[in-house]
Amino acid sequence: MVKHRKFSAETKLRPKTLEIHGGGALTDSELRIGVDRVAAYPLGTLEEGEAKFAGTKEGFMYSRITNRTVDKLEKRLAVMEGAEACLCTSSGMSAIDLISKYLANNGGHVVSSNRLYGGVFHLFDVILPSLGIERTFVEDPQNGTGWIMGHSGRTKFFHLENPSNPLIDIFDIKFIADITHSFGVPLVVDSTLATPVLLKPLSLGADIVVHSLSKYMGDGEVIGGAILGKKDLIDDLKKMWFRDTGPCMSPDTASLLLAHIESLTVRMREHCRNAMKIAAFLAGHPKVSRVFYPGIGERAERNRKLMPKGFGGLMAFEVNGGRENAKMVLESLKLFWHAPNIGESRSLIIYPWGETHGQMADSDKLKAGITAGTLRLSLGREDHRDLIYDLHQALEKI
């Protein structure tokens, strides 16, 4: 028998819901959120208006710092990371080159796992550095030691990716956040191809959740990025380094996202089934010699203790036989599109060496464990069968 509720401000609505109601939405008058394509809004009295752009009174003003579409969609990302407040950005790379300015401006020191995508390692490589910021990247980010030893007296944040990409390492962010906090320092974690569907980071210790929504959460179609942490930290970030540097989001893209995150849950079903399935047929492949999945191999039964909902779409897996035979792999396949993203509809395949981590070092790229012969899935919701007989023909031809 079902149990009925009684709806109120204070229901604790559940994540499914989230994705639709979250944020305000139960006392909406519209059925569909209008989309606010304005530059500017009425300010009201003098007092008002200088109240606003003090930052002393919450309003709309001008959309670069405030905008009425991104405002839901802040709202929605907030309940369903379970964040008190939100910060949407142009992309994700804006939002964690925002925050680590932020937090580590004026000669500061950050703590990061060295399992990252390439362009958030070439930032804080060397674009941080430029700007008089220094990093330490941690090599065996499983292991404690590496980020104790890491932290210096200038350390301003540490920095996490959970899942990993291109590798899809699973951490124990609680085990990590308690040794950042033992230095008093934050801890910001990249949960983008977690999205709150799978792991909520803040529930596990982090102090601020970065996302890029250009993946799973726009569905492939829109560029986005999001902050989320204490409402102090994100009312501090637009009263100046947000509103001054003006990395904003526009309108057309929040209502995008706004659509395409009511369905987000039954996609990450999809793509977690999916990656689960070419990973088991990938890891039995004569020609594969490794296969990068937290559903295989000898850490799964601890990876799913951590991350017990699923691990997403994104999986690697490495050829013999270097370049040469990871190009006629990709250049084989039929299905698979060639193209930089995660969490389209349509499965893709991108060469990580030379291609999304092709800035960093080939040192560095071997260090994360990235190789010559590694060829990285974004696995999408087509029938396995059809993907796995593609991958099937594409092998053969080594």
Ligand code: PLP
Second form
Amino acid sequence: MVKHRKFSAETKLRPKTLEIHGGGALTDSELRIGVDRVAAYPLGTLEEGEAKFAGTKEGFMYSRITNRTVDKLEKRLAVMEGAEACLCTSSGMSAIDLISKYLANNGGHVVSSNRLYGGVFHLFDVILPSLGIERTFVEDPQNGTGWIMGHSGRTKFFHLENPSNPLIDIFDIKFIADITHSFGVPLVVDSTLATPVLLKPLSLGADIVVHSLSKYMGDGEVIGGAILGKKDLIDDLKKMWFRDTGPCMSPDTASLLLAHIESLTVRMREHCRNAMKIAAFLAGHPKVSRVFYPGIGERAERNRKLMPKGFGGLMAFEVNGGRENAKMVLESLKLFWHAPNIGESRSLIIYPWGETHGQMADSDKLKAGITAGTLRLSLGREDHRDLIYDLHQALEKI
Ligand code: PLP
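Alongside the form predicted on its own that was just displayed, please also present the structure of the form predicted in complex with this ligand.
Time for the whole complex; same chain goes first.
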């Protein structure tokens, strides 16, 4: 007799257990789900095939629409995030693009924080308006006024990235959700940098969560995205927009994600610890003019209340002397790789002004707090003393 199968509700399991067992652990007959590297599944009888195509019968039919390995990942992510359902996509950008077009198609409008990853800012600023979906950026998103003033009769959703990339602003999701709901529209939260280990936006009032799974979840090995929320919404998305636009995840990617997610909590702890130590070191360095990490500075106490489990491994700092000195530091580092990702085992450095946020107008970057001297670090899981030594020797070059 297998005693542990007597648990009555999977949702009662703790987060660290759900990373490993979530999404069917109590009913699965396989220890590890295989990779369904197939384009199509047999449909059965004609009646069964017609019912599957019509969506009246559940079952796998074609991997652009449903795949068993991807389905397993979706179920696991849903329980980890505390969502009714999940839809995985080919990338974080495709998740945000899909949900935005689904909610605001046909002349809708989005109100968004201006503290965004550069690609998302550009999607809202240029791509969606070219399709007739307008946007208003809130320039002081900690304050409710901009969100309220941004709303119009055509607004279909509010969008928040929390924490934000690259300056790691932390927002009060509950406060912004209350404003959003007073207008009767949903709040979408991009929770990529928090992961469900550090924050669960749905429990704070958000309606939809999006993730880039290319960061912490995949540990640098894959590109992927996810949309999480109520079952009706996810089912509707799957049946229509997702099915006919095709931004699906490959089963190999899903399989790698399932493996990496098993260690997410443990990895996040190390990212958080290293980032805090590096932020403290940089905050005391004479050649660093500003440090952006929620655990230090005036807002630290308030931030700890909003994210008590930690702030993740991303941080930024500013050197005096603009691009020239930023280049000097970036190119003098020996351990940090100059590469555009977040949340890998190795520490990475990037130059937001000309790289990740280079698609934004200079005036928009400045409004979002990004200057020509800003460098963004993704702290990996090396020994923090080696990272500090590396930063020390690179800053000495200025
Ligand atoms: N959201 C955030 C906060 C990001 O930092 C990124 C990428 O850096 C994305 C979304 C886009 O994700 P992807 O690269 O998986 O398309």
